[in-house]
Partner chain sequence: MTRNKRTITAVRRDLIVAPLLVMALMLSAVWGLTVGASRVSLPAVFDALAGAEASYESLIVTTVRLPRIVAALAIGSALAVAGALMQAMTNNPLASPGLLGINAGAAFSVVLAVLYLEPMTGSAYAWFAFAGAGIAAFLVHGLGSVGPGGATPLKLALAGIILSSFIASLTTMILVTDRATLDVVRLWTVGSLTGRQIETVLPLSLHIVAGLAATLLIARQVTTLGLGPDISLSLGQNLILWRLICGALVVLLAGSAVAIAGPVGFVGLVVPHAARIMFGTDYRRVLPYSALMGAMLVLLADTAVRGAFSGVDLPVGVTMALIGAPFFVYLARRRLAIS
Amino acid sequence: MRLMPEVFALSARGLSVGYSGRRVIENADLDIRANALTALIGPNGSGKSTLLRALANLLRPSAGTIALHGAPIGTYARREFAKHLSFLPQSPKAPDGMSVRDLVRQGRYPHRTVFTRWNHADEAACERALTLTGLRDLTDRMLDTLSGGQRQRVWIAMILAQEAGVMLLDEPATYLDIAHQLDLLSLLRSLARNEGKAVVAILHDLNHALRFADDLVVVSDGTVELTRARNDDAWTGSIAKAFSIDARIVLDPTDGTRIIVPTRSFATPLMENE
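The form predicted alone - chain by itself:
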């Protein structure tokens, strides 16, 4: 029997993308799985956000192709694309005078038209998003009265209300305290594993990536490397090379997960007599 090729939630082939004639990502191949949380990591300026924006169809590649559920992303109408893929940028901005409820409701845009009334499915999606992000008590608050961390959770709730099967998040843990970072990453992992979503998140905390991610994408010097072997020492080698550090893996005594411990950086020469 002939086996059908696997159709990934999101794929790129030979992808090159950049700005003003300068390529940031060069000839990248990438396959994003459903039922998995993929951590996108790399040093500052490596092209993580550029890659994510290209996958979200917000930057036109100079070469290569991107497919969503096996179909070229250019074949999707805007509203239909948004039903399947949601994107949270690094520094989102909302209009003045908007409440928490108003912004979360914006996530229902792909499912509605000017002739569609607000219905039970819309309300249920928003209420669930507010509950999952711990915002039920802030529903009627104005956005400009919230802390940075609270506003970030509202944006995440809006993305959850969209109910897309593919979620791309650029530094979603920004502004969140450690408790809410852990809650968010646990939530994203649960959405991937229990609801079949393909979740891709840019993370700066390498140990969060090791603890929560199923797959790891390392972006460095325009190259993109995907590793699926969770907690494998191959992750250590990829991370050490990308960040120009010497590092080793140790086991967390509380749960046996692996922790990466950087020992020194090779980015700058060591101080004499250090």
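Nothing here was measured: the structure is a model prediction, and the numbers come from that model. In this text, the rigid core denotes the largest set of C-alpha atoms whose superposition between the two forms falls within 1.5 Å. Residue numbers count along the first chain shown, from 1. First, how it differs from the form predicted together with the partner chain.
Considering the motion between the two forms, the entry in 187, 123, 221, 164 that lies on the hinge linking the two rigid parts is 164. Rigid-body rotation of the smaller part against the larger part between the two forms amounts to 12 degrees, from C-alpha fits.
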The other form holds:
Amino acid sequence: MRLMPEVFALSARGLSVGYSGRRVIENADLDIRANALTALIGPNGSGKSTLLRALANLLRPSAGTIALHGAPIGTYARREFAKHLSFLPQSPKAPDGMSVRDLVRQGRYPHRTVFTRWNHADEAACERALTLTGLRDLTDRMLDTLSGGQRQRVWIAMILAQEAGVMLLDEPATYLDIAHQLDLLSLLRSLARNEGKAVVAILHDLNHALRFADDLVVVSDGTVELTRARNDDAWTGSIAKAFSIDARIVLDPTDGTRIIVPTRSFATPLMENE
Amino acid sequence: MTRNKRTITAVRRDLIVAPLLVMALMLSAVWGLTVGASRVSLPAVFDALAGAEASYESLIVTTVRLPRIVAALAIGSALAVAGALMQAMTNNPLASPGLLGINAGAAFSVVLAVLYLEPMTGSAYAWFAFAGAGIAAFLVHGLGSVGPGGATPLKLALAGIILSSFIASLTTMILVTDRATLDVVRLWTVGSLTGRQIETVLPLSLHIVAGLAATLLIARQVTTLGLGPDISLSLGQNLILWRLICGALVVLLAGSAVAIAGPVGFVGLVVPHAARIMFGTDYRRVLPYSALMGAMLVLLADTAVRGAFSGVDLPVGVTMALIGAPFFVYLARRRLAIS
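Let's compare: the form predicted alone is above, so bring in the form predicted together with the partner chain.
Expanding to the full complex; the earlier chain stays at the top.
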């Protein structure tokens, strides 16, 4: 990996994506690196999910190219693509009456053909995924008996069992309580730093993004802006502008992390007098 | 008890429950051979099955009741498994051959064939049933996919309901204006097992057995399909291919069932739910248990009426509606309560 630092895990050039004529993302350039947690942030309806779905090859771009490990994603066979890139949609529905083990095993789908039997590599990948997500004690529990936070970990374990280098997650922390959110973000960061994954997640909480992410991608009004150095003043302005807010930045006295304190919205003029 | 024991107990449970179900099914089938307008004693049933001399009783058992029992088993398992497949492939807990118009399409096409073509053997009508079922499936999918968001579960269900009631009224329209056709198919259009001939039932049942076997072979793929299009696609599953395969199996199973007994509703809806509640979401379990439980349900529903009210012969489609409608209401309310 170190030999060819110019090959990004995932990169987009001139990317435009949209639904039935309406363009949501316009002419975006983007590079996602391995060993890093990249947070996708932006106001509602800015096209974060659309961008992520295009990167996951679930939505065909109207223009531009996406390359996975340097090769255009169109050159990958479906199964082969899934071995290199995994995607977790927003609040996936856990089928009732499925055990943790059964769902995690689904992650092995791209590694098996219709005729291959379950083998040691499959078993090892699942065990590893369960260990990394701290689910070993819950392996035989039914999904519907788990808390929201635990269930989200099971889905992450499933895409971990997929053993793809790139992991895309659509709002993995939404609907979790604060402890489970922090828990999940630490897990994602450690997957990036210790397992060498390129982890891309849409995050709603700006301060979580600032604290946990290595790279930030700000999506607003169809434009996509990547900010690499997070201790740089440049991004505060762009974030505030993207969210239509005035914001103050303070530093966490213990570790120097920047904390964004929104002070005023200028999204709706009606609120001006408040 | 540690939690690790749970999967072991699940497998152990299968080893007990599955043979018990098969045994119960066989006992019910034998019971079904004894009840009816005239009661036939157990020894006489066994004599008849063993091929004893042609007494009146053995004639009833082999020519009237045996085809009826075989038909009940075949259509019960076919409709239940078709329902389970449809629920997995559309991610729609309310999907079933009855609700999504497959049964109505098959029935309409068979009525057309009876009306306009030369009389043919029962199993030849199966091809019209397949065609009707397939066309209905395409129409419902097409209708349900119109508009933004593609074929959502709700739109698909609505399209199915609209199309089935439309096709059912067309069928009724033909029948009320054509006395002769009505006399031929009247009982059949509400779903009935009365008066089936073994020459018709047997080849159609073989279609069903082949469909069931193929379905069991692809059970693992069905489980992945059941996780929803986003996840199955990101796992690398060829969604179009596997949906087509499942769709073809649904048409084969539901079409054969309709060709045997007409459109029998609710089996395809109720049984897969019961199977999932009892045995989990892994389709390697859901599919075989649906087959067994579907066969059991239709057999019992058909036999119990004959056993309880001597001389009364309620079409099984009516019995199933009586059992299934309240369950459907319960299910819809439960789903609404959850979401």
